[in-house]
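Only one chain is shown below, in structure tokens, and it's the form predicted alone.
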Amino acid sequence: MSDKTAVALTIAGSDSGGGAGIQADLKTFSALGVFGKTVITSVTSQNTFGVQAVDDLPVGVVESQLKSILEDGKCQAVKTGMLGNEKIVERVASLLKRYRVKNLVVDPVIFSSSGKKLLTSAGVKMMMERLLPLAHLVTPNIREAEILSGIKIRLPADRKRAARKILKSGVRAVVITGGHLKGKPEDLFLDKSGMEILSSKRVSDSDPHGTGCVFSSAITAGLASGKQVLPAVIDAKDFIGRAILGEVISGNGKASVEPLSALYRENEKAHAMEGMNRALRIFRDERIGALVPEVQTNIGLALSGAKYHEDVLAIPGRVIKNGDDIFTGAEPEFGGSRHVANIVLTVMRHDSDKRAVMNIKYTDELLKICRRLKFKIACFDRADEPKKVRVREGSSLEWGTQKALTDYGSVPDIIYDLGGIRKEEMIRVIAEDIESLTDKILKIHRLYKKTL
């Protein structure tokens, strides 16, 4: 490990389900390039349905772990999560004060997301008296803020009053998270300099498990990396949004946030790029130019769970034919074609496993070949296209795809149309992935060659 590597410590409970607690904290630290150390305070038996049992560790075991870490050199930042009871809170606070720990973030875990109590009432009192005065930041959700402040939060003004009351405990800054509020998830940040409302878009309605732990550990990682408190909070808010978008269903109950989703996404992007380039090499070698229409062709390959144009890999400028040969003027890129992305994303709204599309030219012979291959075939008629769709740039293919899918009742292998005014007739080949798309195109091409 380099001398410059940032180190963060989490003092929290173990979540056997992997969605929160120590497990989520360590994944968050790793995702943000920070080396993570741990002190386990409690062992919970939980899964995606909730917490079934809680076993706090003896206070001496917690003390032993914490001393081992703090005597081995200072961590750049420390966070506390689930502490369990007043004895553990008191001992942790005493040691953090004795070792003059800086950059302390307190996530005041009082209840699990499923409603199980994770800190005794005496522990809450001890946290306010002994731990918060040592902290740079405390990160309560609405329910926790009500308990820490004694103020019922119903209106935005109540949240401000609660934050001011909590700040009087001696903590340097408060951020009351707003993910459980209706509407936009607005977080309220307050320190001695003033108040900030941090707003963002709601990216999921599922309220996944682990958001509080990941948010506070992302702030801790930011502080360990040298950021000031407010910038660390802002960056953590962005990070938790990405972790929510990458949520994982790991059991039969609630989904969990995935702190490593951005790394998984980059890996998936690399595999998609590799697959696309491999398909293009095969199509060049097979000389599929006879399949390319006059308006040229493109290939769309979406990432799993794609929602935006930027989630779809395509070729800027399209695939161009020269006789039987094909070539591209640019490398594939994500967001490379809004037109093909519209088709892929429309298909995925009906079947999220169908993520690859390529358009080829329409002939009666090619349609016969598709039927001979026993492909499922749907179509739409451009004459049915509403005027408001025709005049809106880029919406025609989305409308046509949607119409064909709705009429057919599921996602077929082929969607074709017979064109219209200044619109070339077209066949679109749909598949689960780039490999199965390549296989379908080659089967069509090889049979078509025999007819030429």
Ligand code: PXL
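Note that the structure is predicted; figures quoted are calculated from it, not measured. Here the rigid core means the biggest group of C-alpha atoms that line up within 1.5 Å when the two forms are laid on top of each other. Residue numbers count along the first chain shown, from 1. Compared with the form predicted in complex with the named molecule:
- Across the conformational change between the two forms, the residue of 117, 261, 353, 320 occupying the hinge between rigid parts is 261.
- A two-part rigid motion is described between the two forms, in which the smaller part turns by 18 degrees against the larger.
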Given for the second form:
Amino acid sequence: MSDKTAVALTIAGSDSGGGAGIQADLKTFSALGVFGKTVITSVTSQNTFGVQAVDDLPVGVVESQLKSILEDGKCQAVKTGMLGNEKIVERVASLLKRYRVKNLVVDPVIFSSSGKKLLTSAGVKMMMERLLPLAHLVTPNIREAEILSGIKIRLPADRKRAARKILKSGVRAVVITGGHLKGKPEDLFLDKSGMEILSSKRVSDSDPHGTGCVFSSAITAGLASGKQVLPAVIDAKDFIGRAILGEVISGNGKASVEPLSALYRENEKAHAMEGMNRALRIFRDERIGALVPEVQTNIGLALSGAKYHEDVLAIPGRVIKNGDDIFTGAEPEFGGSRHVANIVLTVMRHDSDKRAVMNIKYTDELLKICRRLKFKIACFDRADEPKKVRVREGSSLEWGTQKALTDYGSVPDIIYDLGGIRKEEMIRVIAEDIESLTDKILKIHRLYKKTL
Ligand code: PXL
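With the form predicted alone already on screen, would you show the form predicted in complex with the named molecule?
And the full complex, kicking off with our chain again.
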């Protein structure tokens, strides 16, 4: 138990589809190490195609939840999301004021991402008059900023005017998000000390459901953890980028952001690292040096959905042999070898479930052993390699792997080649994961040892 854990509250609607609202807020708090509490204002029936129904809760039910939380103290930051109607806005504002809530972030949810109205017009007016004066920050997108300011936003200058107008409501700072505009996503931040344009690279062209909720929750989590407003906004921008990259297709319609994706990835990386180190220990104990070719060995282990070299774990400097003993000069590293990563990534383009590769020495005997083990075997001939591929550093193995896979028609257990000018012949062992790769290598080695 830790009494140092930051606590945050979200006052928002339930999204039955799980992509936005309370569900997204709680995941965001958790991903950022903040304990989340919830006050539900409205129950929306929705899925990845849109909102089918909206049922605002009776204002007394909202009040009762909120009082329970506020009576308990210890809530370092609060956000509001969907509030539904003016009665709920009024009651929430008056309670937040009575309990002198600090660090209030208002996400002025007016429409769902599919275009359904989630706050009445009277509710918008009430939010401007009663809620914004209590808030540290309001986080409208362009469309919401237009409604809050009454200014049509076409040009960057319009957005600045809108931000100044919104600040007049009494809110201490405003960030108008620009993710829905074309080009680089630029957010405009304004507080009493001035204006900042926060720009970032566009991580993806998709516009998944839930971005507004996750962004404002990430800011709230930052405030709960003691950050100032602007640093919290900057960090939240980075966080939402990763949640967009990790978007999930959870139904047959629109994708949703996944606030936990970065955590899942870290977890997967730690598992891969453990698995790789375990495999290396087994190979060391088994003394598999006889399988290591002159150019030495590497093992590539990719994360699910790997696309780049950085997504593939390998050993920088390779696995080297001294007699039957093997050594590594460095810890496994993501992006640790372009060579072996090229092979794994090429294999994954044919079958994304095959994520582990290791190269071993070629001998006729070893190939025979692979046949005896009933491994599926494909090969390529370096003589077929076009010159322009040969001269492009690092593209040779990609070409060879691609050629073998295309000729074979599926992903085999083994791809070998007989080498070429200044190219050693080689066997590559392919497997689904590091455990099954280890298993295949041990089987090969045990049979090979008997022939030596
Ligand atoms: O993204 C705004 C939003 C907030 N809250 C709920 C929602 C949505 C969008 O659909 O459903 C409950």
